[in-house]
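What follows is a single chain, given as structure tokens, in the form predicted on its own.
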Amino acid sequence: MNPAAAPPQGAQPAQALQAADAAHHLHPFSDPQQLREHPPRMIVHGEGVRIRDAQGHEILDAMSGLWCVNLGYGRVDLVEAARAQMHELPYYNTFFQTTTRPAAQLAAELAGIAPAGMRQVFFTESGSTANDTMVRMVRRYWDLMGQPRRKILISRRNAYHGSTLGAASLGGMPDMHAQGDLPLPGFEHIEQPYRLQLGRPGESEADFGLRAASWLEQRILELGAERVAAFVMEPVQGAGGVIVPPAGYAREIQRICRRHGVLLVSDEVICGFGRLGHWFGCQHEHIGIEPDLLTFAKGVTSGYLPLGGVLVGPRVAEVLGTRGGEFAHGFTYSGHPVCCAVALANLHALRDEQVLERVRTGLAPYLQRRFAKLGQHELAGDVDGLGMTAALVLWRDKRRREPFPPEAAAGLRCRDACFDAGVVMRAVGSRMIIAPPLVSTEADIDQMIERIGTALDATLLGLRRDGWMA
């Protein structure tokens, strides 16, 4: 051993490595100055729905990881077919016209799960290089076109795109957007459509709808229809707080894109894979779009390893594949061999255990029944969901719509709750969202919703001990 790398005497290695963390670690979307105050949880296990951290607690991941862990932790299956293309070819590119047998493989099972006749596919890393991917194909479309003008992509505040340049200067958050002098040119924004926030006093889900697509065509026509290239869209908002757009939205967007002949890219990092109980988002019958590009990562491989990926429909399929000669665009990692047969057994998984089916035929409506439940609570309000994700809104005075201000830190309070009741959700403000594996079981979703009654109630009597509620 390294003496360098001993533990300290005395200490426990659990406790010597969060040290370390805390030291050396610069993680994503935290402040360093709180880790090395209250260093992080160590999470050490993870079997089914279920993870332990270093100290023994079993919790609950309601948060499917980040999205990811659709098919739950623990499987042997994905893990052979990680081992055995170690052994027979851990690594090699598909640059300089070579490719590999799993990533020739897995791009001809995504054509055949695809909507709207995507047939070929660009493999990256992540969604946040797959949506960088799309900006790029997108540019590279209208140029072949002879339209080199349609250069602006369009997308929603609140929505988040992925944390490399253009992907975050595609997305809609504004934390992001202040460090690093974000959005970079050629993005713009319109709102979300969040009826709590936005909708009129009376007025009709389908009127919201309707009225909140519209605000695509007004940017579209103030921009000019020949500078906009695309629009691109979640099917649910999920990092923004799983905000679920009106029923008839997402078709009239459609319709405002093929009217001004803009592009329509749907983002399903989030939604791909079984969280809506279809391969895609896009496919839900809430939805119901055919996009001419689609990105996708996460639950393509149940997050056991990085993957990602553009899916490429035949309107600019045919361009790219005719008119464009090489495109000058990839990553080392792109199409890894062994990524790509994680995911292979990840589809064939998802596939042959008819996952999808009984989360859109069972699970899904289970869970929203009992989520619901969580309406009556004093504290939350306004619940929310589609497929297996899920959210409810923390009330200041829930009878009067009083919203905490963001000095009472109540998400925050009850995500910190949670972890102590041994589940894991998600605080967007005061917003708490799940997105638990496609896995689950009823009773796994029954002791899901009993431990965030719990923490619920303990959020209550906190707020309540600081002044923050009668």
Ligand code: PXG
The other form holds:
Amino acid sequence: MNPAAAPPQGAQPAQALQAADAAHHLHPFSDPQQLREHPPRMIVHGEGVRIRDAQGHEILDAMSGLWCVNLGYGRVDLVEAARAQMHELPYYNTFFQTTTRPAAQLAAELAGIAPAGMRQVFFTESGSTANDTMVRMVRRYWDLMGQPRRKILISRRNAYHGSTLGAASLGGMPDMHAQGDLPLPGFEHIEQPYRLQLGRPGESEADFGLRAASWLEQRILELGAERVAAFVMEPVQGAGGVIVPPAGYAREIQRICRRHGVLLVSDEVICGFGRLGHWFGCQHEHIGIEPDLLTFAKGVTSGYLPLGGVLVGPRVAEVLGTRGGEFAHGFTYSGHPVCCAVALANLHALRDEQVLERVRTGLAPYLQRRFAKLGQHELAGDVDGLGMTAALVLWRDKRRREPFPPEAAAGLRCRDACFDAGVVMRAVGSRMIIAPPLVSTEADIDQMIERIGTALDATLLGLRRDGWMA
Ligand code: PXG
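Could you switch over to the form predicted together with this ligand, since the one displayed so far is the form predicted on its own?
So here's everything in the complex, that chain up top.
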């Protein structure tokens, strides 16, 4: 830990700030009452793959913040890029025939690494607004194509695509839809390719993949292809619980989209920028698709500053670029120069330090091998993962695959036990997931696995003590 970690002079003690936070700060996806009862843990420092809380506990961040700190904490090159750009030009916009150096350069460099012939990018400040932008582009594309009835976007149940009205409608999270009359009209959802829940006894992975993809074709035919604008999917569903699609699923989805003229969109907010060992998750051989549009955020700056965007492939770019005139859409911070400067430094580090290659050929296989061992724990089974993502399932009775009832709160218990053991893991129901920084060493991974093992032991003890397990 570096010496700059000491709290600045005159800073309020952490406990007073935690109380102030509980009193005044409304947190995302949090119950305010619960927060008042249990003030949030305050994170004060980060270095490499480790964070530290105000009480001085060192914690391995196996979630890369929220799936974003791909290069880890404390990167002087990223900080320096921000500082230099702040001095030079802290803000200027990209509306009204203006641009800035970092925005122009980042657009060109993204065009250089983008898949599927994508040569153009629209900048936003987040993944949610990237997806909203994509929805507006898709609908505008079909208007300009003279097919104004093609307005429906289809995505998958349990998908997370963001929290704005459009992105939350696009997403398939039942709890989000239950608040505020979502989804908006024009969004449809099919089941996710989750074999553990939806696979049939004796059905092969390949057969399940084809069957799961066929749900898209069924829905297109029910709705009428002439009304379906686009299908949107993450290569690996992240917040949905690290749901890795069966081999062949994504390619079959692409065939179905092409057969019916439907645009295919890859939401790469989590899977982009090395998470699966490639610049974009759709390039992983297990996925293998060439989307028409691609949304990104998070890892493009390793989370150091907010930035997102939409990469546009030739089919859509040609129409929007030549027929449409002005696209009436944009954000004050579209192409923010400081965020773009940090993104450039991030891309250069990923490239120059050969991070993707290392993930692909060494670190990801190592993570998957080590993580698989956790499946031997009495509480854990059905280990899965791809690239630098991994998940396991907590079972009440592993052999009979008996799940815990929600009241047992097995996932949340395990998440808390992980914190206590010094590792951040995320709970999605009873699925426990990780997405470690791409710069983790094998020793870091070993330590993460060891601490997760300790947390599983503690969770098991607690569940037994409270009568949830024999
Ligand atoms: N698409 C995907 C695939 C995401 O994972 C978004 C869009 C929205 O991005 P913004 O930048 O608007 O947050 C996301 C965000 C979690 C968690 O708990 C996941 C996300 C955000 C917050 C929490 O797993 N993903």
